[in-house]
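So this first bit is one chain, no partners, the form predicted alone, shown in structure tokens.
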Amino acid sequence: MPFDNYSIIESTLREGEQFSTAAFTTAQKQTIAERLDAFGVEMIEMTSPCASPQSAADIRAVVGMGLNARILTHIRCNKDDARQALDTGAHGIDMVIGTSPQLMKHSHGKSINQIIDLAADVLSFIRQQAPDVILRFSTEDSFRSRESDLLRIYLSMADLGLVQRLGVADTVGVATPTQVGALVHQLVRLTGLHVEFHGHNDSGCAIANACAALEAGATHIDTTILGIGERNGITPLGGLIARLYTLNRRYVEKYNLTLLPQLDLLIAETCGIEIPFSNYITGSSAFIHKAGIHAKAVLADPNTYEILKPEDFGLSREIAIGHRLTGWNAIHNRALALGLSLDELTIKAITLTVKERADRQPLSLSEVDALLLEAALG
């Protein structure tokens, strides 16, 4: 059944190195793998080792720590990439080549029968190598190339017996979750392969893509940590855990969720960055509660405007108080929670105090206090 068999290929190490401020050391990058790997991610995929000499290092180096996450690398179709991917002792390789019109014609050239071939070549060979190496053949720009010509070479590899995953990939973030769900269907249909989707955010689709293929059968989907990435991203590890949480607890239970916040902080103060206030689960206004009508209701049962229990994340929720919109129930809440016993009166006089004064300039925390323990005081 859907959602019930997936791994998530966690790609910060990879993907996440095309972000604008991304620039990780070789330490920081054990780190990140180390954490991921305690979260529970699956794989973990890391940069060309073609990339640059650090780059095939630090793949050894991760591969070295002894995770229970495998350590993928990514390489273009070419047997000197494959060469070097296979030197570095990763437990798989991740090969891709553009099939749109814009890739074939501005990135390598290729026609269709051309990609087929060399393809197969460069499989052939890391298979010939590497017998037991998880291998991987996907498309770039997946939903910008033709659907004939797509389906020729995903057919072409799997007849081929070497590849355990194909890929597909929304590269410029153009894909709509019908679409991606209709290209995933027919994969898993045709070929009975493992399918991984990369899904990029340029239109703010990844999430929902990235579910759509998991709908239509897909095993693998790539995140990274906030999301990180060329341009916009892909689609967040965080925001899929909240999208899989809200369908069905269950299916996120096999990942440690107390260590997303410390994932998000994480990779938020080593590119620089701040963590956004609305981003899924870890942004600073995910479960804050402010209009007087809800906090009254979450008071009472957290799970009528909740859909995610923050505690399941290692977080809380707050109830802020001290501005125009706060209700007598939430005041009350507070008064109760400094151990002060005020009649109902005593509790909206200072419920109206509180909006009088907040419609000039919002109160803190602690003025609210003082007017309750004045009043307690008497």
The other form holds:
Amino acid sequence: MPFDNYSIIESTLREGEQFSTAAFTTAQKQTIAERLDAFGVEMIEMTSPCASPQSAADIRAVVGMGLNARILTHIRCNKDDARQALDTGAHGIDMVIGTSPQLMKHSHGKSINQIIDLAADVLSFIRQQAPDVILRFSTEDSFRSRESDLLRIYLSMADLGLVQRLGVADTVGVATPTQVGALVHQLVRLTGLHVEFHGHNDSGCAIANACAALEAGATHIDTTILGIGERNGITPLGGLIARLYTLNRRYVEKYNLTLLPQLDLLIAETCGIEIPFSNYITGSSAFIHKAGIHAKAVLADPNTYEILKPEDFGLSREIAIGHRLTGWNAIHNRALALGLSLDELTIKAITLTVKERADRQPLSLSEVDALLLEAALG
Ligand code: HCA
Ligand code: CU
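What would you give as the form predicted in complex with 3-hydroxy-3-carboxy-adipic acid, now that the form predicted alone is on the page?
Entire complex below, previous chain first.
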């Protein structure tokens, strides 16, 4: 069953560090790792030790925390990077090399045959040094690579028997769910290895693509908190959770969902950004119901207009009532919440007053409350 046995590779501390305003201190990385671990992600990916001296020290610091999540680091395809990664004591090493014509020309200048030989050499070296390290091989820009090149490379890597996982990366956010499903399905069928999907969000498909990857048999999905990463980022953790929850809440039961709002807030604060109003689950308007017709139905049964239950995430819904689209059911409900028993005619008259005043300017909740109290006091 595609959604019953998947893991999240949380890459806020790797891909996320590539976000324009991210620059995490060691203490911040430890806090982020600790909260991700409490949330329940299975793996945490950290920036390459080759990036800077602090990056290498930070991997050691996070490995030293003894979390349940496995700590992975990320390297280019060369022995020096591999050596430095091994020195950090990380539980896993994610190796990547560009395979699109664009990256072969401008990134490393190697042919497909050279890529295969080099990758085999580096992976064998790592395996000799660390028989137990979790190893992944990934192609960068998989969806602009020639399919025949990809299959040659992945099959060669699988035949070596050195890696547990193959990764596909939609590096520029160009892939569609159908394309992702087709490639993942081929790799699962041809290699029998675990398959990871890493998808950028340039054209808005990152969550749909991650879901398509899982449907096709992928076992690992890369996410970052709020989706931060290069350019406009990758599959957001909260968005993936929302997507899977709406398919079947059972698929996300293994995670501590009530910790999600804190995670989003932590990253927003650390990166000096706002949580977008439209964000999945934690956006400021995610659980606000406004139009009278919606409010009436939600008050009767939230399921009418809510596919996610706010209380499952430690949040609550709000019925907005001080505007021209308001309805008397919502105003009546507010009166009851204030402990006021007003008859239907009075409630309808107050509703009309709210609408007339809101045509000039929306009312705050306390302004609506004042109208209700005034009417109750007679
Ligand atoms: C990068 C590119 C990468 C790698 C993904 C992966 C991408 O910044 O190194 O290793 O799975 O999007 O291709 O993030
Ligand atoms: Cu990426």
